[in-house]
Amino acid sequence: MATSDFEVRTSSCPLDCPDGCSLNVTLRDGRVESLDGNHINPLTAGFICGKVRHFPEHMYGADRVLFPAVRVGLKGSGEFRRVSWAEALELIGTRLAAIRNQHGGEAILPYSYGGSNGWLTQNGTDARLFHRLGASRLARTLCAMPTSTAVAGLYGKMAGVAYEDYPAARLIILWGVNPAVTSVHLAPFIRQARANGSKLAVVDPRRTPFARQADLHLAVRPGTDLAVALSVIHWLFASGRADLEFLSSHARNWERLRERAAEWPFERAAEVAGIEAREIAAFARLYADSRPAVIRCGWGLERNRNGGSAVASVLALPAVAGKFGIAGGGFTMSQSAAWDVDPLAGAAAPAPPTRTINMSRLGEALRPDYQPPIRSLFVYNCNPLATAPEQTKIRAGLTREDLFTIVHEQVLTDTARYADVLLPATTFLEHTDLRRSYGAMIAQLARPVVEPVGEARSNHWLFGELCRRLGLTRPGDPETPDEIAQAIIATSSDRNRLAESFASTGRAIPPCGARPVQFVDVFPGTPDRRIDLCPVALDRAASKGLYSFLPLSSDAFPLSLISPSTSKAISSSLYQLVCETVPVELHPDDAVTRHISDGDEVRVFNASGEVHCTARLNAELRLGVAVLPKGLWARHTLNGQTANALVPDTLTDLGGGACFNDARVEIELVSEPACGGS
């Protein structure tokens, strides 16, 4: 009997989750064939996700692109024929001289998001060639930018409570954050506190797992959080709770802070939070009198016009209450501030003055009257028809004949089927890249483990060929993806140590060490090394002054729509591997009020567009929040259009960032439902 060929290589996950697992990655024949965890990052402890489990399927399955192709059909109808690489960097290359030609640099768009990349795949040749093209800039808010607004505004750049303290914590609060679906390695610190005697606070619109394990959960309406947070501010202050001394010591524009908290008693905050006073009052006396308390503030939070603030608010908490300086005390955000290095100096090109285009704006940018118009938009490393609000806008923009439309994936996503030009691109698991993780204190450098599927090519192999092409590299650039890796690490304070340690292990951990506590190992990012708690370019920027609340209802659209994310996919990467349509879920009252019932066909609709889907009914959710999952496809609704359909345009207070919880929608009984529903 013939044997097959076995083998065990281990590479690193670069998807976007905090907490960049390592991974064991079984080969047989050449192929992948299984993924499971190592302890090489401490934090993975020989487990992940159930999403990566699934990556052999993401990378064999049918839909993945295996060779360059370009369009033969309508836009939009997947049709393609498949040409060389010589063919389409060629069609490519003509192209784009041509458009900067006659129409200026600018009138060309990168599109990209970098969640699920690391330093070699995001920032590197790809801006080299964008920056010396003299493209438009991207803004790059999909997710994060308010929240990062806000820490930076702050705190400057500081590292967070490791996870691993958080069992020294007596009260841990998870803010607008599901580690059970979002940052699974998290859960057993929490767990192990919990077993400690720690408290647990969760503040979510959802009854998640961990919500329902919790001493007190806070089911704020979505977009409240500002609220809640300065009216416990306030309290603090009040009472005779705030830290003074400390606040004198490390922190300016305190007093700032107090008066525009001063404007939000329980009460207030409470009817505009849709809970209960005596709720918000027990959750301040419990932050105020645990120590050590961490905070994990999540990324759910920052979804709506008060979203910069609102992180805000909740950051200042720990400076306000005086819970720094101890082991399993502060807060926790993205540790991406515990790397003191340059992303961009692998790219050798700084970025052109050209204009600066939203990329939560894509559906007007693509708009024929938009000046200057976009002629080419170059997607890689995102899928905006999935991901990107206003998503009716977006396909339109997409169908016109005069844009030119280069897209780079590794499926056949629903923004690849609008391509001029469809580029095989490889996975992690196909290319080098190295990455830092935001969550675990760790960076990983992980190789090849196989041979790309089809024809796939890197992102650094692409756009260092198209630099080439357009006459656009020089003397000097970091070519390959070590010379890449070594220019960042070069920009470090300790670039010898982390050079080291990549070059003898492949990894290593911060500058700031594995485990840092705040205020006593890692202080702000400051000039002065002080907490800002007011900061005057925040306070300006804010269209009406920091922490200030802005009303979200609406009587036309009641309901406030939201869009978590999943067990099965991450944003959008992955979900081709869902078949079933997804329904809208919504309260059980909600759905009472409406005559729908479990399993009925419905139109969730408000004036940007609609969704036809099935619903179902969840008393976890509060009264008046429905729910579909961010990142579908359209293959997930009854009529191709998905939740980003009824997201508007409009931006945070802070960061320019996407309000995907700002969608206020109505839901209605289908009279004539599709494909045989009930």
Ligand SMILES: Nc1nc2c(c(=O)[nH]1)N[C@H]1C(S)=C(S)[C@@H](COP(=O)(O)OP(=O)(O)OC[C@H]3O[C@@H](n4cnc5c(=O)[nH]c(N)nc54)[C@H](O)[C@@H]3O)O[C@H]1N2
Given for the second form:
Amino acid sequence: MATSDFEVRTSSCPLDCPDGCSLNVTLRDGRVESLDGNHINPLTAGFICGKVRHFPEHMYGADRVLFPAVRVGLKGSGEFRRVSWAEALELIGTRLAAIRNQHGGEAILPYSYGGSNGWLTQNGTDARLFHRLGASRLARTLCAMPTSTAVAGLYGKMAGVAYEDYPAARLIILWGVNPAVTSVHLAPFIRQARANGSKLAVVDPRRTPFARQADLHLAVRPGTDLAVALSVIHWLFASGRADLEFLSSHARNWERLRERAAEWPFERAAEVAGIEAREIAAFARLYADSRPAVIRCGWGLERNRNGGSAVASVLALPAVAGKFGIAGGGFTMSQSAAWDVDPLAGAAAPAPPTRTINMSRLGEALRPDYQPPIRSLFVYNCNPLATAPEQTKIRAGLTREDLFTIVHEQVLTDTARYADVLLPATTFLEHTDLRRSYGAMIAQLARPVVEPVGEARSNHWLFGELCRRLGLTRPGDPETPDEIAQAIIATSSDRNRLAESFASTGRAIPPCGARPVQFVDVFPGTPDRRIDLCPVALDRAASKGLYSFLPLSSDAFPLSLISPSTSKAISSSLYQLVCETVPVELHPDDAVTRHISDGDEVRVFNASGEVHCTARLNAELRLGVAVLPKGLWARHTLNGQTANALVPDTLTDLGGGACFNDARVEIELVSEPACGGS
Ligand SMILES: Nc1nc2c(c(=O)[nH]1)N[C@H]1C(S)=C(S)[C@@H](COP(=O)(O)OP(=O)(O)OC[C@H]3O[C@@H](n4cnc5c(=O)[nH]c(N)nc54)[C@H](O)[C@@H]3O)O[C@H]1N2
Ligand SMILES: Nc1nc2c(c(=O)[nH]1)N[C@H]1C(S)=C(S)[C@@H](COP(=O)(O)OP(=O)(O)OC[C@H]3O[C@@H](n4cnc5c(=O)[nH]c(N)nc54)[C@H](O)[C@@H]3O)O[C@H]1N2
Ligand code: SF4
Ligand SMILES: [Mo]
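Can you return the structure of this protein in the form predicted together with the ligand rather than the form predicted on its own?
First the chain shown before, then all remaining chains and molecules of the complex.
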């Protein structure tokens, strides 16, 4: 295939997307020309999403960070002076050592999240460095913490229904998930199921592409899923449709769930959720009558004060209704549970007993009066100014003169502009990684396909160098990416097969197989292998107990702002390639009462901040809901603030997660509408 200037190499996509595509990367004259899907991961089926097709523009575009640099302008100005790697590492090593010696390791906060989801780009030499420095620990809560806490409590680790088994289902429920955008490789299986005659129900405040064609769409008020799911559970018990035989042999504490659900007749849930009781009743009947029935639970419903209990109640449904034990029946949440490895094994450094800081409250943690104060922030795999709550507080923190900020990045993000030292990071096509997907049932080992652009270096290299400079390397540490990969694989019960499979094919399916049937091939990872429908730990963790609904406030800010994913970006990654500004969407009736027309300039505001942008009228939203996409950059609005300037840093009921879909706002015209015209 290869000629002197043209070659196709294989890789895999590590972006924070469930699908884990396997890729063909076309190189011309040593540069990446294009990316496309291949069939190594069968789910990829030869196609990829539109955004990753633009990856060469990300690699070679004007925003790419090419060299190490130190700040010369004001913090946030984005003005830097190029330095050598040796100089940058010397500066960072000296400053971190001085901060640790003077103030203790906890004055250093590593801050990382979803940049590359590989086993080698996080929890490796980075964890080794920060653990051995005795740095503050980070609770990684920006996403999936309420869902994973709920799943862990109810089911322990248990793999879910594979995408490939969706066509077997007679009913598919998409609950707070938008696969037409966020996992495009699930979409064909849903379409195939529809062609086989499967019914489709969607629970989402917006009429998403699949909601448009669904048999039933519950357009709930954001944050009210708990009420809806409990009312279905109540009806299942009350009408004799609960599978008591399954519950008595496979579940614990179901009586407690039944008691708590008893407070939720359809009428009460309907009132809270802002829909009709008969809609929920039809939904409940359809679910009870369909087998196999599968619930694809997403992440949209977790990002509010009731999110943890909401996910727990949704995932309790298949247990109560007896939907397990058949291909295409049960639920799908994150498939990370299919892997029984310890991803921290490669760090070879146990976590120190230092304080833990919740990443969703970064703005608070960066306050000068936070005790003891954070003196150095080390950001990698993350763009918190664009992705974490309370943007204005974070910006204030990043502006602190006494904060030493290091950012390791591929592109000059909004966060990177505030760095004191900016370091160029490799992209996934320029370094080795081992990636498991959280939707597709596959892990892939990927080698670099091109030389790094400029002086970009991998996370693995950077943190390994810093360990050496700070004298934190120990004999016997796994050093190379392959040694780290081996250390991780060695923690699996199925280590020999995994090692052999990666060595011979560069990929592996998880120990439970690629298409496990729940309660046939996989069982709850709880101590007694039973589902716990009201785990004590969760019951204690939720402020008013598990499954208790916390009312939503209806104060001076009457609109509910949600910030879902878009097809243009993955969180904030790749959004620099979108040049236009982005509008806030609101329902036409909400616009009329505010004298707002399509295209008007508006301010979206609450007590935390305000965003100036244009308005777009969208009748597919439920009344009272406004949308600004997640992940926008400062350049996408008229005043440089984004949805996260309006998102509170309150935490979810379980797992301490971010409440991105729990923002209350008002929207008004920036200026009076122009007079005259006709
Ligand atoms: N193209 C693209 N794909 C992505 C991403 C991306 O940014 N872009 N992000 C990736 C990441 S990091 C993640 S975590 C996943 C997320 O995948 P999804 O869970 O599908 O994504 P979200 O967009 O967060 O939310 C899904 C839906 O939840 C709805 N929603 C909001 N609030 C509520 C609520 O209270 N209840 C209910 N029932 N629904 C609600 C929204 O309207 C939205 O349609 O997608 C991944 N895939
Ligand atoms: N308003 C609102 N905000 C949200 C959400 C929401 O629903 N609403 N959802 C949240 C969700 S689902 C998530 S997952 C988080 C994600 O939040 P983040 O973790 O901040 O994810 P990204 O925006 O993708 O930013 C990742 C950054 O890491 C960089 N990067 C990628 N690979 C590497 C690497 O190998 N090394 C280094 N050093 N850098 C790398 C990328 O260039 C990118 O700038 O955002 C959350 N933010
Ligand atoms: S972002 Fe998702 S759909 Fe797009 S290439 Fe990566 S894994 Fe595939
Ligand atoms: Mo996420």
